[in-house]
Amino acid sequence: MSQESLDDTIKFRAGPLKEAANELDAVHLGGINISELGREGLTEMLRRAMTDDDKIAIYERYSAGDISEDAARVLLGEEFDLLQEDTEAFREATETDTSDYLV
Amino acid sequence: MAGGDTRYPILVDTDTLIAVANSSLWTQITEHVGLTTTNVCKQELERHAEETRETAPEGSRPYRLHHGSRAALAALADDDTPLTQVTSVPRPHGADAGEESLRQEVVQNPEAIDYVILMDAAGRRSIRRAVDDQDEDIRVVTPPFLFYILYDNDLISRREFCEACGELLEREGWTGYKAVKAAWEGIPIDCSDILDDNLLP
């Protein structure tokens, strides 16, 4: 993820969430990184909220250049890399003489 | 099953067999392309055929599991069809036994294998790692590669290739999408004039 996007903020009404986070920060040995937890928590919840159809739509939007690779990676995680691996493997496979596999 | 000890250099898993057995290209595949699977995958096919009803609603997942498994088992039982099985020793157990049996084959008989085809993306990565660990030249690819072999050898038209990919996309959801997308990006065959817009970006 680029530094620029890390500097962006998302605002929501935290209320008791903020109080809870501050309390944990106070009692936990060494404190907690609330910003880091917030980023990880949101990433996890975004992924959990996605249906398979959403994943297809997100990858299509990435392919069309409508969303960044960083955003696509946040949403698709490891699945994004698996797709790239499979594409490369398929390309290599088609460079061989496939007539060898006919009977 | 092909006669004697014939084994073919393309190793396929249970879900690949079911997916291609449900495709419009199954007849051409069983006529022209040599495939090997494992006894463990065969047992998974038998279990799917037993546990799902023949009368499940057409197009449903149980329907596809039942009829796809039966078609694959029939090809395995037919001596004239180039689909054979090898015995996996020791026989793996559990939910991923089929995939594990392919991984075992890659480790034990790498010289006999050129391609491994699996439907599951995480399974492909796992076997790719097993191949890398052994420094072998085995490629691990998605099921549309079988359609591509037919297309590449002029046994089917571009239309038939695209339509078979479209069927896979519709049936397998995100799993099929990943497989077909990887194929389209790996080999730029344009299917936009053939498939409905809802199957294409």
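Fair warning: this is a prediction, and the values are worked out from it, not measured in the lab. Positions refer to the first chain, counted from 1. C-alpha atoms forming the largest set that superposes within 1.5 Å between two forms make up the rigid core. Compared with the form predicted on its own:
- Comparing the forms between these two forms, the C-alpha position of Arg91 differs by 2 angstroms or more, with the core used for superposition.
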Contents of the next structure:
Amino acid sequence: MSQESLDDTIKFRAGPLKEAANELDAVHLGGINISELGREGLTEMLRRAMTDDDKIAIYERYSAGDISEDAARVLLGEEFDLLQEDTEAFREATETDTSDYLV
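Please give the corresponding structure for the form predicted on its own, as opposed to the form predicted together with the partner chain shown earlier.
Here we give the lone chain, stripped of any partners or molecules.
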């Protein structure tokens, strides 16, 4: 499971994005939190880029212990809890004794 620091930095050439963010920070009353905007924007773009197959693969990698719950939650958002509930319901259904229904 990945145990990378929460202080890791993602760097990219921002060019006009940085200029635009700095301009908004300068004119917006109280300024803006550019880092928070970056985190939220990246999170949203990651989720948008994912297909249903990607989501299943991410949940399987989480279940296998290959990625952290935090990373899985970032990628899956609310669907993380829904997938957990579905997985648990399926597990319970497969463990239910159905011998009483046999004729």
